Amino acid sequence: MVCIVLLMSIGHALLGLLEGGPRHGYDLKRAYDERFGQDRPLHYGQVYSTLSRLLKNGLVSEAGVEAGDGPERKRYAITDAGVTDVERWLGTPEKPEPYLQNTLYAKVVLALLSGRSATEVLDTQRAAHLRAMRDLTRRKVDGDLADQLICDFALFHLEADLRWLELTAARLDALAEEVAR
């Protein structure tokens, strides 16, 4: 599954989580991982380096220190500038990605150019997509609403890829002629 959060700004996600109230880094990491990072949790270093950058840029402030069993934990709070930044980020549409430079397309063309089977390339990819879709469907059935929505997002993209695979397979002879020129 493509991890959607990779495309998301970690800084904005942490700022958004801080809108619920001040938190320390460990708590932010846990909240992030529960909401967005099930497939790719954040590293602690990533959380603290991001918080440091947000602090430097005036988007968060230190809101006290908690004593605990281990080292003291700094609590961070979102500033007015941080709230404005989150609002701006939420209001900015993501750029639709047309995927015009697709690795799979390159593999099909290179298979045709080299005399290898482009059909095998497409069949292998189709099988991988179907496996991923089965896994996501199982995860969706057992998941909560957030998991269902993220799985639907990934499934819809995989379905679009499958349609492309079928269309390309149907046009393979014409593509082979065009590539041979």
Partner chain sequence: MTTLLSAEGLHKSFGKTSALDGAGIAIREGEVVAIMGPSGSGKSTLLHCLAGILPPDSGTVTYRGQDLTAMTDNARSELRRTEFGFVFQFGQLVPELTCLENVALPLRLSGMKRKDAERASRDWMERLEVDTVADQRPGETSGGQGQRVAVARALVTAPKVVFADEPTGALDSLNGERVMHLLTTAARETGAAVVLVTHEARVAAYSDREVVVRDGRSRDVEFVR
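Form predicted on its own done; form predicted together with the partner chain now:
All you get below is the one chain by itself.
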């Protein structure tokens, strides 16, 4: 699960990093690993396959090729469509489910890096989580003991996410400083 979620957001994370200016593939990998790859650095293969997908979809463009050949010579730049895609990604809450930490953390950091509102990202997610918790609570109230126990399990996990969202909201200023360094 963690892996899948992470994979789904690599494209967006790379796009977000490209908003700071065009970069080589290996530059991107380094920037990604530094910010999001703590215990799970990207493989070069992943970076280039993601970039070629982004290229095909018109979200990045080639911004100059240095002499020699091989993908590592190319610089990539984000396109207008790419920026729109990042914006849509940041503005859309993740489906509330456990193990979202990588994606949410990446969204918050990229919002800060690009001067967008990280509070907005957290609030949007918070609303989606509470909506899911409300549905579960309704199911629980109408259900039998088995329903209650199953719903409670999910509720406690979503609550843990929410506590992280709140704590992060309270630490945004400090995180912004660190990210800017």
